[in-house]
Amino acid sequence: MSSVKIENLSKSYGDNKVLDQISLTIDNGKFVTLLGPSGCGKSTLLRCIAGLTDVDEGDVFFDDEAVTNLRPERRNIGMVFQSYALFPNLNVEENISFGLNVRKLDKKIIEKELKNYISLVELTGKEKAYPHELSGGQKQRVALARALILKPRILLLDEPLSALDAKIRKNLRLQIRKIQKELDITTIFVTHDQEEALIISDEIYVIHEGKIAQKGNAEIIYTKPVNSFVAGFIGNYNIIEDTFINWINNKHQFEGQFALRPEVIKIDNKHEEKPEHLTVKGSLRDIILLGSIIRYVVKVNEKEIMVDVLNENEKSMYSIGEEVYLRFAYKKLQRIA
């Protein structure tokens, strides 16, 4: 495994400057990811990495070594994409082995490890399955298993789960990130899935418009964002200007401009008064069931406030129309402007 550090690498195709002065240090055996919406850069700072597209500016280093103008099969990277890219007259042993082969490695030592890898992806009984055989969880690991076994420095995964249904999502990303931690490997993963990066990384670098935005671990980036883009793009944060806050308080004065967390509004149809609390009357206007989470629209003042709760019972405690009061901290009140 290696290190990852990036200086000022900037990328432009003609006048869209695509990345703009990028720094960025990954430790050994560490999970990254590089979140952001489509368009944003990330998957081009992936393939920066890669060496797939050259930079116009600034560095790349793994460990000490500057790998800026290596080529891609110089790099010692496992690279794994959305699209698998298996070879589809080969079965899964096949594909898996296919580094090793071109290496011409001793046949005992490419079915030990072939037997290894394919353990660890969990295959096992598919060895000679074909790529139109198998669902796409088992494609995307026979992708990675590839990957893993010519023990590269550093394991890439541009967006590899985006083309699977929900569920095997789940399950997969728990895997990948089971098997990154058993074999240690440095590890950059890119999506737009805010829960994915949440769930699955040591650290996440938020990219917006070819910049990092905010860096930080899942609790700093989801409780502390820095800005209106992270707030707005990481969970579903209320969005709050200082008018708003000074409208409905009488004890401080706020200026900028505020996220709220959902969940942490307390909603009752009684008032109460708690100190270091803000408390405002709204009306409910939209009920919406996210599984586990109940979701309430209150509009206060022609704002429109989103509060969520566990639910816990079979059916809303409020009614859409009626009047509701909402209590929060001060404290909850994140600064990002």
Given for the second form:
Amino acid sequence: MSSVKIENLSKSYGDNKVLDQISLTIDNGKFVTLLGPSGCGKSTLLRCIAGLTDVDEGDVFFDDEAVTNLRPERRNIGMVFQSYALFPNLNVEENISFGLNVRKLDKKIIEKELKNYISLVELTGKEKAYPHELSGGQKQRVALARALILKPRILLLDEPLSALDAKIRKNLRLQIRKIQKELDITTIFVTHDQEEALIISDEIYVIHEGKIAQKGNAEIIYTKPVNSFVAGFIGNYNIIEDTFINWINNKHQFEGQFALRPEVIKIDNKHEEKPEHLTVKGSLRDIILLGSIIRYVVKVNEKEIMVDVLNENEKSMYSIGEEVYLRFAYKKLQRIA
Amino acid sequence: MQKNKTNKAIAMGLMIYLVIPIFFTLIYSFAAKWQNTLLPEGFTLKHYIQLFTTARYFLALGRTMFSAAISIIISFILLVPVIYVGKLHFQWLDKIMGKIILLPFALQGVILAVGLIKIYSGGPIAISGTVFILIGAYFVVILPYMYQGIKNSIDSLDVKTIAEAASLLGASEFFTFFKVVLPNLLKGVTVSTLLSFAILIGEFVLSNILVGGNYETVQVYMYGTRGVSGHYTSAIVISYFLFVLIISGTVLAINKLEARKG
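Please move on to the form predicted together with the partner chain, as the form predicted on its own is already shown.
Everything in the complex follows now, all chains and molecules, and the chain you saw is the first one.
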């Protein structure tokens, strides 16, 4: 296990600056997620840490050792790819023990380690199966064991769940987290799925256009987005501008942009005065059923506001076109840059 | 259902169309005399006995197999590392190679042969009339098929990610190539290898012009016997056909067995 420190890392492909002066520090044993839309540079950053991509500028440190110019095979890193990257001509056992065989370890040690790690990823009984005989989830667990068996200093996960079905994805992310805690291994996880990031991470770095847009734990990232990009990317924040404000009970003056989570807004068919609350009138445009949540789309002064309500009744209480009142505590407004 | 039946009928028709010439060649090779009658006037094994007691035939067969096999092996050994390294480190190479490998289609046998004789009959590499020039020419002929086969095989393997995964596990590029890439390729290139083999075995123009009697291949030998007896030539064709069938069948069977394993 190692800590990771990145200092002023930059990388360009031609004129396209993929990473722009990125600096970050990851403590020993932490599970850190790089979150962002595709093309934001998160995978490139991971590949720079692995040594698979050369950096233009800046340095990568493991503990306090600079590894910027070390070849990937010398960095002692475990990595899991979205496309599994298993060796198709080798069976589960041979895939997992590949790295140990490269190191020409004693047969007995290899066998013992194999047994441990195969049971760690719950693949006992599948030792002799070939990759094409395994499901996506099983393949990814082989890839995980293959990386972990070498006891790497750092585990890198490059969208490992993106190719899997929803159900397997949910199980496997819990399993990954459990194993990570068990082995106490520093882990960097790359994903574009905000839900995944919020559930699994100790710390999240939201990456946007090659820069860190925000860092923090799940709660901070979710409840206190610092700018409109993070607010738009995490959850389904409503972005409210000062020009929009046209409150019925206008006691507060605002300037700038604010983010407002859909679930903190109350929807009602009548105006009710409440202290510390703001109310605005609009017309209901759409009702979207999201399983446990009903999402109302309400048009207020030419802007659409989303309101999430827990789905307690079988039928919506409002109908499309109806006039509704939206109410929320004004301290829920999150100022953003 | 209707569509299925139509497909079957088309397949059957094609089968019959392809099998008829071989079938009648087969009958002809067993016929004692078959000139003015609808059916042969008796059957005999004498053409086969004559064929199987002719050492010259087996030598020619051996030369054909040898030159074809060596060309394919050389082609494989040269192309695999080039395409692999190209795929990993020099992606731009693929575009150029894609154009180069089309050249053998433009330069047909006769053109190629005349040019090759001119160049290689003198100078520092005087190999005209030897097996070397034949193997060299064969290499060029099968280049497109071998290149495409190997390239498709490498593409379907996602070698870039596999090579990255292996390097992170501590393996050198060399180790990865022999332990992972090569075993997977061997399976993938069977079809293009068989295709190349079939092309070379049926090839006549190059072997006749380039080496002719100096290195008599089956094709050249058969051409020489055409005046002797039609029955005898038919026997050569049939035995030759069976021989190739057995080789291809064996390769395909081994491949299928391997595919089931992994």
